[in-house]
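Next comes just one chain, in structure tokens: the form predicted on its own.
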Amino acid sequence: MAHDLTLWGVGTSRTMRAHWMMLELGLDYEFHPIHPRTAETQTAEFNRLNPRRKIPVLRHGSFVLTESGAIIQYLSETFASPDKVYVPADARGRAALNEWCYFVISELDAASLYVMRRHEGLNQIYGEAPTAVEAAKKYFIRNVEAMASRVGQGNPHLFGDRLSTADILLMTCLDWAASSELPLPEPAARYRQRVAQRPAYQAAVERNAAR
């Protein structure tokens, strides 16, 4: 079924989130495989979509979204499929889900992994900061260890049998950490192995690697 969905962006953990959610929901969409910090993000056309010149960018009809967390939340709610993705209908359920989403985005992604990314992978832009990088790595591991009781439960996902936006955010951070050779605590490593078996995840990995 056509939904007039277009996604810009591949090659990052954040673009992976958008691809994964759309594939998880079985949505058909057009996508442009542009990478971050390339000439394609500097064009006038792309600047009209996102003046911050960042990926991913989702367009649904005339509606445009540019943050990965907002994109996957919007998709999960707009194309709600209770048998595929967990979307709570009550305020407390939404708050509990958002608590995990905000934690992952702020503490694991922004405060830890992106500090490492800036000062290791992008040190030619942001400069070297070995003390900050080492502190960020320790902070990431400490926060993941604090999640052990949740991800180590018998349930396959954070909210039971169904995938949620929080799982997509967490999984992409764990993949990012693993690619950076951070040693994941055993409960987190087992959780990552479980979620990686999802067909939509595997399809999204392939699509996110497109060139």
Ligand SMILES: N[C@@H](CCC(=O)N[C@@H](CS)C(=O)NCC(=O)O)C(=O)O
The other form holds:
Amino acid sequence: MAHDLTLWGVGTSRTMRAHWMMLELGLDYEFHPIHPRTAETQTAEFNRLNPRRKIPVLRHGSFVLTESGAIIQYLSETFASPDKVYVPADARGRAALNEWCYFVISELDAASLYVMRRHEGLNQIYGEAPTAVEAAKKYFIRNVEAMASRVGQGNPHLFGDRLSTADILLMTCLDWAASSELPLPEPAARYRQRVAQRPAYQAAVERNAAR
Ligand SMILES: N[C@@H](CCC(=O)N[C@@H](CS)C(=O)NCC(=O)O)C(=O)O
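Return one more block: the form predicted together with the named molecule, after the form predicted on its own shown previously.
And the full complex, kicking off with our chain again.
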């Protein structure tokens, strides 16, 4: 492995983000196809990597990083060549990119989709909360509708011709929403279809399904 990169985790929207960025950047990496809440995330070795016992986890040499958003940002900045992934050099460019990233991670992922996941699919751990689930669904729909006018105005991606960390975050949330049967406004559905044509996206879907 030229870059000594190792990734732990498969099978979820958050692990998909890390595989996808690796493949967009053409990186060769070792990966451990471990799933959440399994014996593999409870070992002493994994606990040293991430005491929260969550995936994904990236190791680059001796540097260990958790949090899918931080992982893809680190990879994009460390390995990007300008033709592959959009990485702005100036403060306003970075701020505009961060605006999207923080919006997707906080409003679409943490405050909406993850609330639904915790209290529907994982209710044996986090408890039943039908009112919170209903409110999270409505909150997701409201936020996606509000952002829909800003996707795909003549551009294939959020920031023009090139893919960015924000696209990977948004796309994985739109896929997550679609698999939860949440309605997507037309511009968001078209954006999703367009981005899904990328070969690295398709390769990442396959890798993220590894057992
Ligand atoms: N904010 C974290 C969330 C990581 C996370 O919750 N990962 C899930 C799989 S998608 C997990 O490992 N869950 C294990 C658990 O809940 O104990 C990220 O984006 O990486």
